[in-house]
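Below you'll find only one chain, the form predicted on its own, shown as structure tokens.
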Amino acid sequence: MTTPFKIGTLISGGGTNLQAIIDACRDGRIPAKIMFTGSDTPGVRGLDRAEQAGIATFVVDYQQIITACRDNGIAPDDLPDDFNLAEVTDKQKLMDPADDRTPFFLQSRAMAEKKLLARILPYDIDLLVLAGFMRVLTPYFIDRINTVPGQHRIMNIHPALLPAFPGTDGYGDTFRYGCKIGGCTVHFIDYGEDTGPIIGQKAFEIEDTDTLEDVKRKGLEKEWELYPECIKKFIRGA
């Protein structure tokens, strides 16, 4: 019997992309099984979607962890045993290493990532899919999922046609710039901000009368098509 391809998913909100992936697995467009859905935020709609589909769920409350770090400080014992601040700082491409805030950012995230990895690694997944997960992943986490050099196993969707408009507000940036073509991108995660290898893209026209909400609606409709296609492409080894 063929072992099913195993996917893990992480979310932060409503989970509409998660739902598109659930539906694609259910109807056979993606030959895979979703092993879990994790969230950095308790009580979000995406967790309900997963539970309704019979998928195991968990929460690692990032905000609670970060607040505790600010209030109580970070002790060496709080960090993962194999965390090396100098190594992670050197690898990451998001923050200025000379910025006084960088050590706190990387250490507090590593504390959250330690909890994430404790929930994820026992599933022995083939691919981790960020389906609207709004937290930066540090090299500490990435290196413990991408265990084979040169082989990416973390996939993300971005609301713009990368490399244009990286960051958290791709559709808003596209709209405010006055673009007549918008789109979305599925890419692999690397150590930078939306800089990993591109897997697939879909575009749509922006009419003169379109509002920002129109752009977001068109973009989401393309996302729901694109993400399952890219996961299927990954499974086929493209």
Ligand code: GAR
Given for the second form:
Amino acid sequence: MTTPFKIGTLISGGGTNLQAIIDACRDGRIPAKIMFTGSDTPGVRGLDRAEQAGIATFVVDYQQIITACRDNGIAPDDLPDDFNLAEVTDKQKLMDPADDRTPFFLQSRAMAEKKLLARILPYDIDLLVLAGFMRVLTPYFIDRINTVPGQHRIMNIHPALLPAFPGTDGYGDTFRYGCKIGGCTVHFIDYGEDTGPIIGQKAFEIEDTDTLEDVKRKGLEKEWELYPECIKKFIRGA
Ligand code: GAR
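Can I have the other form now, the form predicted together with glycinamide ribonucleotide (GAR), not the form predicted on its own?
Now the full complex is given, and it begins with the chain already shown.
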């Protein structure tokens, strides 16, 4: 028997992309098994979707971790043993290294990422899929998933036609700019925010009468087609 291709998923919310991937695995469009769904937020609908599909779930509560760091401070003993602030600061392209807030940002995220890794690594996955995961990942985490130099193993979906409108509100930014074409992008994660190599994109027209809700609806419908196609492409080795 051949070993199935193993996918891990991370979410933060409703999980409609996760559902599209679950459905595509179930009906054979993606020849893979989803090993787990992790969330940075407790109680989100996407966790229910995973449980209904019989997928193992876990939560690493980022907000709780970051608040505890803010309230209690970060002692060197709190950090992962293998965390090197200078190295991570140097590699990352998320924050200005000279900004006073950068060490706290990277250290508090690494504390959450250590917990994520403890849940993820035992599954020995082939691909990590971010399906509406609203946290940036630091080089500390990325390097422990991308263990083969030059081989990307973390995929993300973004609600805009990158490199336009990176950040947390792609459809909102597209709509407010007055774009006549919107779209979504699946890309690999690198050390920047929404900057990694593009795997696939889909576009849709924005009519003059469309509201922001229309743009989000049209965009999500494209996402549900695009993500399974890109995962399939990755599994084929394309
Ligand atoms: C999707 O629109 C996805 O593109 C976006 O979050 C939404 C999640 O929806 N992701 C990002 O903005 C990542 N920065 P879902 O939970 O229903 O799949």
